[in-house]
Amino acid sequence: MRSQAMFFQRRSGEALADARLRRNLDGLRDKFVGMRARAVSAYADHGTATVPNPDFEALRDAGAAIRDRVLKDLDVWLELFEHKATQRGARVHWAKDGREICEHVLAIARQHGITKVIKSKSMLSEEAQLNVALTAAGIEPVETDLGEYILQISGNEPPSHILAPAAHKNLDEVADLFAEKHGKPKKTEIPALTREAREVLREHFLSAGMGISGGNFLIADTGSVALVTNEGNGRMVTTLPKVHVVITGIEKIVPTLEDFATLMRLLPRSATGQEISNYVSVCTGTKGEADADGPEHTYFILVDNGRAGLVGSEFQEMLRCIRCGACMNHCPVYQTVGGHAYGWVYPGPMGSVLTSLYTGLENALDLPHAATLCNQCGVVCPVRIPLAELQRKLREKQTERRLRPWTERAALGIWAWVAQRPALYALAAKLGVRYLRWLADGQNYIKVLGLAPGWTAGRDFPAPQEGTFRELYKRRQENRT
């Protein structure tokens, strides 16, 4: 899967040619962007006697501060979490990479005689390709999130969005898939399709010996995992089987329940435009004598897989990410090509950065450039990750390591040399504008961009106005006086 991140240009070209995918993405954009905007706008209307006028920007500052506080002493918080979780009856394992994740899970499954596993969304299990390892070991994995389940029965497709994994499919596609795989008459209404999925999955919930989930947050002072879902299957996965395995990244720690409450004011509003998700579960330890349900055995697998190397680096801010998906929902590139073009688990602006850092810049040559640097992602990020700036830094790293084509590096070098000489820059700008207007031949758009025809292979290039920026600015100032 990692090698696929190298082929963004080819995959994005295929996505642009897929008219049905473009229509599906248009619906996703309209839904998530509008819902977040309304939720943020309404936040100020929920004042209390002690906080009469809540400020969403101040809330973002508080969220970023919580995440920075953790990252400053990440090892301390992880040790505290391990101590508290162990006190509550859980066992904590550490995994360096995807291979070790699979080894831990398979060892736990063999220890308890597991033949079937039910899963609630875990991006770490996607990083590790855990389903492949389980199947190879003779253990049946069953995805229970509706989107993940759709992708599994569709041929184990990878997710295209971290919140809506099957966002690239429309209602008719899902209806045809259910009719084919379930052997039932085709249904065309969403309530009927979701009921059919529940009926199919119910048997798996009751017969599985192990449940595997991710974790939105790990709470250090209680040794708990917090799960935020809208379908309710997460609670079934974490309470019905006798074994519950949590697989999550080491950066997901928050110090206290109060910190978790603060971040929960940010997460659902940024992700789905909700004040609170339908289900918020805080799971601690194992089933007690007085408990009606819950697992008899709880395991935490805390995963590095490239995260520890970012601590203390110039990319540490990326570890603040709470996986809300707001950056991709507002990204014009993701909105146009979808998630599969990015080639790995994480798409969009956060994926462009994470994939490059976790898998290596040499394995994701195009992803730092899969952005307009418009910074819409940074504007909506609930914990203020400067995503556009991080992408720019990755571009610098690629150039320094000579990972970009020599022609590109030479062009950038020439531009930098000219830009440092104002008189020469002004002359080059004047000649460039005249050249572009000559190519336009009196039209508003350039059909073929001369020395760089690739720019106009799939679109027209806007013709510049008459005059350079300096000339236009001077003319404007003269008109004012």
The other form holds:
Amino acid sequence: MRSQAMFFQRRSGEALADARLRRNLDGLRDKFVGMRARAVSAYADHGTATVPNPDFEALRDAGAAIRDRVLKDLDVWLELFEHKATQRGARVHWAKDGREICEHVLAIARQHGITKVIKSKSMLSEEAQLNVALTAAGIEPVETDLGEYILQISGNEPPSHILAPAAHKNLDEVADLFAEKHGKPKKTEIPALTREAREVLREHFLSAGMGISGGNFLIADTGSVALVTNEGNGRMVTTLPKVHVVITGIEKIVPTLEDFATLMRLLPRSATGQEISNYVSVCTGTKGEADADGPEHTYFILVDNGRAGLVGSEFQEMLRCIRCGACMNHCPVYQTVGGHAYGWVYPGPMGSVLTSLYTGLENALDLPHAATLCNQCGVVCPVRIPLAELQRKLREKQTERRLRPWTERAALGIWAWVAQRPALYALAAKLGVRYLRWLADGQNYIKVLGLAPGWTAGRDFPAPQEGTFRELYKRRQENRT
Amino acid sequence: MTSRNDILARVRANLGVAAESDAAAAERRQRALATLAARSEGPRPRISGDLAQRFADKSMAMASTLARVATLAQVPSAVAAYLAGLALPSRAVCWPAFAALDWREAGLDIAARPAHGDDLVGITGCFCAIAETGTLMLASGPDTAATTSLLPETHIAIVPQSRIMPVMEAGFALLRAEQGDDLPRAVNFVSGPSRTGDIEQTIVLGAHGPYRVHLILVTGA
Ligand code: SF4
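Same protein, different condition: the form predicted alone was shown, now please give the form predicted in complex with the partner chain.
Below is the whole assembly, all chains and molecules, this chain first.
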């Protein structure tokens, strides 16, 4: 999808004003946060007050170490994976960007005479706007993850959460949509809606010639892709069509099945609070001659699209990400504005970092600031990505590259000049406090800030209670003696 | 090919190894190969006590149901009882390994073939089972169709108690020991019926795969 990340302020303003969205988001937060907390505490039962879950913490250390080991020698691991996957009968292609992803997929589809593609969730195909390219080429793409399917028939809406793409829609909205698009009487129960989608999609599963999936992990030792789903669409896509195309980022490699097993203890717990997802599929090569089912042709498309640029940089840790979604589930900003405000494929803290780095710092000016730096994200991230620290670094880069608006730069320049002159600073602070107290007019809060009315549009500004810090400090010292 | 080389060149440049010597390159490769050879295992929960009990408890936590029988010969009547109890059809497909069981005697009509889109009940075995999470480990092959556990609304799996492993790592080790280092085309880990939470995060069983998974634990096998 084309990035709309420049418009974070406007889009988040709209989200804040949308009462229905706010209710949907509250439900999302309560469920995901509670489920993860229960799963993590169930994993360890002998914690202390300071380290409540030593076993889970050890697991996070191990997860981060596995990802770091690969990133440190990423070129070597990519070649090892390519070699093994090819040896097992898959074809391995490489794509520098979204355009090359589309070219590869269209060429493969043409070669096999494909007219319909079933897709299991692939964020990279969102990065590449693959559905647009497929449709333009006369090939019908069908999203099969229920959430993605809802968005597709709702006029190709973008996802608002990486695990629950349609999290911004409630039951009623989905029911209306299904009644309209399926031409059936409106259902009001979630199980009935789910069955209706199952029946529609079952036809597509059985008739499509090609399946496209993402990959949760690539396993170098065996040349395999691992797919994690609850719905079973990942299994369908890798079992039924004669062609299977896997589109994944180059950073997705893990060395061994044992490493994969370790990461599988982290991913479902962090994502949905499950001990394991319903379906975990490890797919290797193509259908054997006597095999009962499976694809006759398997292709891997290994994608850069900005990832190589992070290797070896101060942002390399971001490449550890296993796309669990915990950071957004726990983010107070995401919980308030939802995923669409972020404007690109990835929302929340991981999205703020990835969008800035993949689409350009200058194209996502507000995203690194869409954070309180409370570091809830860093605390829950299963592979210990210091998300708050990375966002702070991005802010630094913006300042270094003079990307911040001139008003902000001028204000900071004036502040710096004044701050270097203690007497002037004291005077300015004194005047400032007097001014704010005058604005407050005896109240504890200021309703409208004269110089920054935007700040008080949706909240009050706390009024200073007494004098400046220096005045308070001085009085305190005097009282002591 | 050029994209491949461009991407690898960028990765190498950013890792600071673009101009490394052959010896240095060989050393990094060796380091990776040593990681592969070591197959070192990470932390895992302590799984103590009765593996079969843990498997039963965890599978039921994932919304599977479970029955125990002593021998394989008792499986057909257990299947018949389960299907009758839920008023489910008595026709099913099964893996060829179970074709010889006396299904007819139990009043069932079982065909030994892979499942099609309209089959309602599928009966499979498993490569092994994982006690840690209550999971079936299925390995694809000529006689172990993946569709049988996927397309029907009801999946019944026969689990020999001796094939219950503590953790996923043990499952992989067993697979290597019995079938060699190369993995079969698909290794599927199945934990309970398919589900989705995509509408209002409300969990609904029966998304694209089965609505129900029933396990028949064979204690004497
Ligand atoms: S950054 Fe961490 S918490 Fe966020 S999605 Fe990635 S792995 Fe999960």
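Definition used throughout: the rigid core is the maximal C-alpha set that superposes within 1.5 Å between two forms. Keep in mind that what you see is a predicted model, and the values were worked out from it rather than measured. Residue numbers count along the first chain shown, from 1.
Looking at the two rigid parts that move between the two forms, do Asp304 and Gln111 belong to the same one?
Yes, both C-alpha atoms fit the same part's superposition better.
Going from one form to the other, how many degrees does the smaller rigid part rotate between the two forms?
After superposing the larger part, the smaller part appears rotated by 17 degrees.
Superpose on the rigid core and then read off how far the CA of Arg409 has moved between the two forms, in Å.
With the cores aligned, its C-alpha sits 2.4 Å away.
Leu424: CA movement between the two forms [superposed on rigid core, Å]:
Looking at the C-alpha of Leu424 between the two forms, the offset is 7.8 Å.
What is the C-alpha shift for Arg475 between the two forms, rigid core superposed, to one decimal in Å?
Displacement of the C-alpha, rigid core superposed: 9.0 Å.
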